[in-house]
Amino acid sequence: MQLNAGCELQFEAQGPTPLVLMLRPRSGAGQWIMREEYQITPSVNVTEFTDMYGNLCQRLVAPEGPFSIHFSATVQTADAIDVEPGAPYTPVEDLPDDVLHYTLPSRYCQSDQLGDLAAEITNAVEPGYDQAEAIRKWINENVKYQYGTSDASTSAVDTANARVGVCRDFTHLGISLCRALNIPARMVVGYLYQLKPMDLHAWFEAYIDGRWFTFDATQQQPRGNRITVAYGRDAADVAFTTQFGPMTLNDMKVWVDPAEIAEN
């Protein structure tokens, strides 16, 4: 499916403020970037680099006063995500070097503290894909989705105890429980078609049987039509905006709509 997706951010900077943005998706598995547009008002110099996870990042300095960022893209997306019940666990000794660090605890994903819960959730489940799916299903059924119940400091352990949160919290918990079983897991942020309410979204991927599979604990069934923007260990690696100074986000709009395809 071809989707038009994007976001508009309205800031007020109290002084010149360095920013790192992570708003541009790139073509890859399940998506092809057909068109994109980036508008920054007022115009400033922008440089771009690729971080250690392969994400496209933009550096700039926002001037004092109102500052806006508009990004939009037309993307060809996969209508479904791959599922493979029964896919076997990949032993740690067989993991690629660049996947191994996704088995370790990170800032928001204290997998070393969630081993008992992971074992309880996956009791009698075959190692591998079925464990990750059991974790996704357990979070979906046992953690309440509710805005305003967490903040930027909320961790996976906090969510496991409170049993409430938003997509970021669901994702951190899913990652942590997978890692507690030595299944590599990483955070993904981007867009999901027909997400309700519409917002920037987060889910997780688990490395099983030699490849990455998508799991979204906020959804009851596997859903495609996703646009990936960034990957990382947890939210600390995949912030859409990172500011280095006093700056207020006054408004944010996000949209994902079917693209109008011109007929020949």
Given for the second form:
Protein chains: 4
Amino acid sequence: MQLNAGCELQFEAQGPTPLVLMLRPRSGAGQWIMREEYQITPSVNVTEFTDMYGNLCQRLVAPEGPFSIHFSATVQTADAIDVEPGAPYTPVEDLPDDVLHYTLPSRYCQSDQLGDLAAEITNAVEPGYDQAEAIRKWINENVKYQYGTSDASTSAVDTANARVGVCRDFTHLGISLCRALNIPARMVVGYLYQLKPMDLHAWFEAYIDGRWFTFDATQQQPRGNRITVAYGRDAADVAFTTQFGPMTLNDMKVWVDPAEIAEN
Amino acid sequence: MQLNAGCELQFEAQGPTPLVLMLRPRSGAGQWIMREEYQITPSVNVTEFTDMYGNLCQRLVAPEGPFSIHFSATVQTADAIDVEPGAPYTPVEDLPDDVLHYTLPSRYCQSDQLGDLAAEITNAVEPGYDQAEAIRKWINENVKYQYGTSDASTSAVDTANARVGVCRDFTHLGISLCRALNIPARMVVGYLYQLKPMDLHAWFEAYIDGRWFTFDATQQQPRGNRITVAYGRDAADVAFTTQFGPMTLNDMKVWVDPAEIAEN
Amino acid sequence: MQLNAGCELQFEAQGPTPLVLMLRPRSGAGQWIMREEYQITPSVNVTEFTDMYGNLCQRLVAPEGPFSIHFSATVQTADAIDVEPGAPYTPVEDLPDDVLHYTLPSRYCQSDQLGDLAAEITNAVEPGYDQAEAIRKWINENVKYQYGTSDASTSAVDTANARVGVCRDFTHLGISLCRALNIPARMVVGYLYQLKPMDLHAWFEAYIDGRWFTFDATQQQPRGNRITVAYGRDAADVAFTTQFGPMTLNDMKVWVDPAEIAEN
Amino acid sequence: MQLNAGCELQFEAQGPTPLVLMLRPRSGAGQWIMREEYQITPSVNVTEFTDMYGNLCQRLVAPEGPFSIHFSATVQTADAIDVEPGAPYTPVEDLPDDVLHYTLPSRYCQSDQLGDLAAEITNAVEPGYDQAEAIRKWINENVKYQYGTSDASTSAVDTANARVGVCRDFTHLGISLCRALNIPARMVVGYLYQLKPMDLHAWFEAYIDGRWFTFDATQQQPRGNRITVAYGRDAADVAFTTQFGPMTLNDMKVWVDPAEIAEN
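Having seen the form predicted on its own, can you show the form predicted in complex with a further copy of the same chain?
Following is the full complex, with the preceding chain placed first.
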């Protein structure tokens, strides 16, 4: 369906602060950006580049004082995610060169330390899609979703122990468990229609049978109508905002509405 | 200033026709895309990729029958282009690796065959900016701007002989003459405020003193307020539309207006 | 088989001359570089970069006077090229993004002007591999191989008219005729075992049924044991040496021997 | 000077095991690969690709049983590293786009948790080169070099606490402390002439005053004659070998000799 999605961020900078933003989604296989608006107040010089994952990144220096960002887009999305029970595991030797590094441990995804848990969860499951789905389901059923239980340094190993976290933590754990089975997995950040409470969201994709599939451990029954903003190995690669200096986020709004309804 | 720019293309496809479009500008050092709208009628699946010059390309298959594209954007542009008389020539050995190939001949820019003309035009001019500006001025004064005098196969050598052409031909000649002096030069396609008659436009950039400068041989006094849509070696790289099959362009509108005034 | 291949180039520079060399093959799907030697006399500072096609390029400034380059490698190659009569045409809409530009005209391959000839040659032939093979065979039978009949400015249209040329011209014509049928085609330069007389060689690849196939119009029965040095759209992209100043090539030796036999 | 450097690895694979190797250095600004040999026994099919940092990676499947790799190269290296006390800090807003991500925390370099230590070490030191050098010197004087005190999961925070480790740990700590000051830093793995005991080595580079400088915390007085094999954010990016299955490294030899002396 067509969605109007966007966010508004209100900062207060204690001095001139370099910022890197990752807020502009790209059109691609799964989504088409029909309309887009990107406002920065006060107006400053912004440049844009593409990082090594293909994400669009905006660079600027926020001046001292209040600083706000308003982004909104109308996007054509798919109503459902593809599911394919039984899709076979892709052997490492058949992975495309640029997918290979998604099998390795990364900042928050210590896949090398979670092999036992991955084996246990996927015991008696066929290699491939069914493993990733078993992992997703296990996390959904065994990790409690609760705000304020984790922070920017929480990793998959922490979450495997604490069994509590938010979408970012669920995602790191899902990625790590897949990689522990040599299934490439990557983090996705973006928007999800009807997410409750509405917020920026994170989920993961696993590479199975020659393509990427969507998995979301925060939901019992993962839905479509997702807008991908950025891909990466884990949260270290896909921060919506990275600031180089003291700056306070005072307010943040996120919305995802059917495009037929007038936008915020 | 802030500009509203856009175009509308009306096609008639004789059968399902694969299309590659290069219509979406990217934010970058010189411009900021504040708002953007991209409509395709009838709605079809579109994917987007980045080509080897960093341009955004949209792929789709137009169905048989009428097919239209509407693109519009609000863009913050620079009011003037940078000029820097006397800026020194960058020796080949100091060029960045990814600039080097812009010294070589390409499809429409046979720089190897235009060395004598380049030497003649820039005789007694200091190497660097002043050479590129002498070339630009020479073309402006010696080549007649006239629609219908060239076509998709017209090259810089043709234009050097015929001394007549349109913006694309002026640009190819300017690029070729710069390259003949080992000054890297590339084609730019996009929008120019107050172009008369309004149309999609082409100009060139030359790499001097460690950066790219804008040159436009179609104007006596090149102005700012330009929106770059794509870069490439010459027109072979930066077609706004490339079609793989029989399809007729029936109508095309282009506009560039101050953003304060309501958009078309 | 394992081949020892190499070349030796003797230059005389009239002054310090920037050079870009494309002489170092890369290991890849079809070949493994087991041993490699690269000498430059007199010794100068050399840097290396990867161009946009993935070719390794070496940059240096040759000093005034004699200058020589000696490159040799031992390479594991495939004894035969893959042939697959009947392999189906890949529709444009199914081409990978980075293959797409190989359908377009380029400096020496004016595919847009050779549609009639392509249609004539492949009349009554199934789309795909058989078209490319019909083109290759037609060139082999209808274009005369003769040194000294073409030069650095000879294009595919020239060769289609003159019906005479060398490996470079055969290749440009083959590429153009494939592209005229929307079959992506690219130039390959490198070494071929048992080429007579021995020289650096050029041939082409066409993208069919989801992969690249090797075609060589200079041979009745194309053989394997090829070493690829570089890929590109045409000769403009894959010069073994590009010089930016006056420099004379006084002597050039090329060899390809079975690795069991002591190398030149 | 000209160095003969190389390594020999002897594995025993318990079954067919996919391997990714990063053993082939690239010619570049600081080094020229004059000769190179790469043998794999038993001979298997190997393909090569370039990762997102520009490193050459070799892929293969080792068969069950003994498997050995022999790599050697003759490389022209610089006798000394560049040092530039007083070179000024490059503000974040002036960093090249592709350097920016080297300011962020990564798998083993939790720069966000080491700000206090970085501030303490560089207290009263001018921003830029002198900070990085103060960090390097502090590590050299305060962390004890000792084999067997760390493993593949040891991170910079661990080393900051334990104050003991090997070259890899010294490097992770140096990188993290630089990043904590918003100085981009990256890991380098390769060979160092006269390293005692001889082994594969790791050090770091920091981006200061518009370029990369070499720092090696394992040495009192860092020397030149280094051969870079790969760059990355930390050890997660630049493993010499990555195996996907059970495989034992039974023996490993490393050598770096003056090229005048016959090679191992």
